[in-house]
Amino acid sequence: MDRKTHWENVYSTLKPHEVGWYQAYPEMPLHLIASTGVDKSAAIIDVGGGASNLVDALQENGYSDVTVLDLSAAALEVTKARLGQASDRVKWLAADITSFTPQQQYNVWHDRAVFHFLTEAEDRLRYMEAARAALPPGGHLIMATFALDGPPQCSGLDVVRYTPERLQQEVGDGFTLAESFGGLHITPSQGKQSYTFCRFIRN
């Protein structure tokens, strides 16, 4: 099964609150986005945002230029339906991040739990090519991945686990690590998952 088919199947068969990465309120992503200090009119892209509640929370907090990108069109449709008319104020992109060519630049690139699914070095390089094209100097790259003591698999797929230092190596010299910390995510089934959170600034 290819990557797109896998995720379309996940979001076509499971409700958003049934997936392991579900968050009722995205406290940590909001903290990291707020810590950038960008204006509420800044352009923000949520990579792998799918059926996440982050776009709802960003709108509630006054952010007005939000793009949600996901490989799964089904996931995006779930979120559009949830937002109702408010979805008209969001840009929706159904795309694979490893072949994504940004059509604009963003002040903030947010990714919670996408990068760690990229187990092939070539896919990670293509991801970073897209991020570098999307972020101008001073732009913020926010990434959340499983930590070293996090699970080795998620949604039946292998993942790569990271320390802040290893993420810095993947991101490369074009970015400076501004902050990093660990965090614990409790899944809907009450499982525990350790995450590494990092915010980089484009040089």
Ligand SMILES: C[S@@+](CC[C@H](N)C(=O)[O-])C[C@H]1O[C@@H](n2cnc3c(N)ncnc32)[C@H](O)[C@@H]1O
The other form holds:
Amino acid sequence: MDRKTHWENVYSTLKPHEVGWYQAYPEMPLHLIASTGVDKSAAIIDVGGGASNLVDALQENGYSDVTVLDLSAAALEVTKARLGQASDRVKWLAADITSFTPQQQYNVWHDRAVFHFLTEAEDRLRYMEAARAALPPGGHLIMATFALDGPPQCSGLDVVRYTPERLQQEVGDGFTLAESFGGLHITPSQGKQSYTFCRFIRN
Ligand SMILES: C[S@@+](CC[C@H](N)C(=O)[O-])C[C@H]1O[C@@H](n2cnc3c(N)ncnc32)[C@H](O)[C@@H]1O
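And the form predicted together with this ligand, for comparison with the form predicted on its own?
Full assembly next; the chain just shown is listed first.
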């Protein structure tokens, strides 16, 4: 099954709170975005945002220029329906990040649990090409991946697990690590998943 079909199936068959990565409140993503110190008018893209509540929380916190990109059109429809009229203030992109050509630049690129699905080096290189094109110097690249003691799979797919050092190698020396820490995500079925959180700044 190709990856688009996989993710369309996930979001067509499971409710947002039934997936392992569900967060009622995206505390860590908000913390990392606040750490950037960007203005509330900054352009923020949530890459592989899926049906995450992050866009809702960003709007509630006054961020006015938010884009949500996901491979799954079904995921975007779920999020749009939840937001109702507020969805008109969000830019929606149904796209595969490994073949994405940004049409604008962003101050913040946020990715929670997306990059770690890229098990092919070629896909990771293409992802980083898009990130470099999207982020101007001083732009922030936020990534949350499974840590070394995190699960080897998510949603039935293999993942690559990272330390901050390994992520730095992937993003390359065009980015400087500004902060990193580990954290636990508790899944809806009370499982514990160990994450690595990193914020890089584009040189
Ligand atoms: C584990 S979910 C995380 C969703 C969201 N970031 C969150 O924290 O709730 C992974 C998401 O990445 C999306 N995705 C997977 N591969 C992708 C790709 N190549 N391009 C864009 N989105 C992708 C999936 O559709 C899914 O919504």
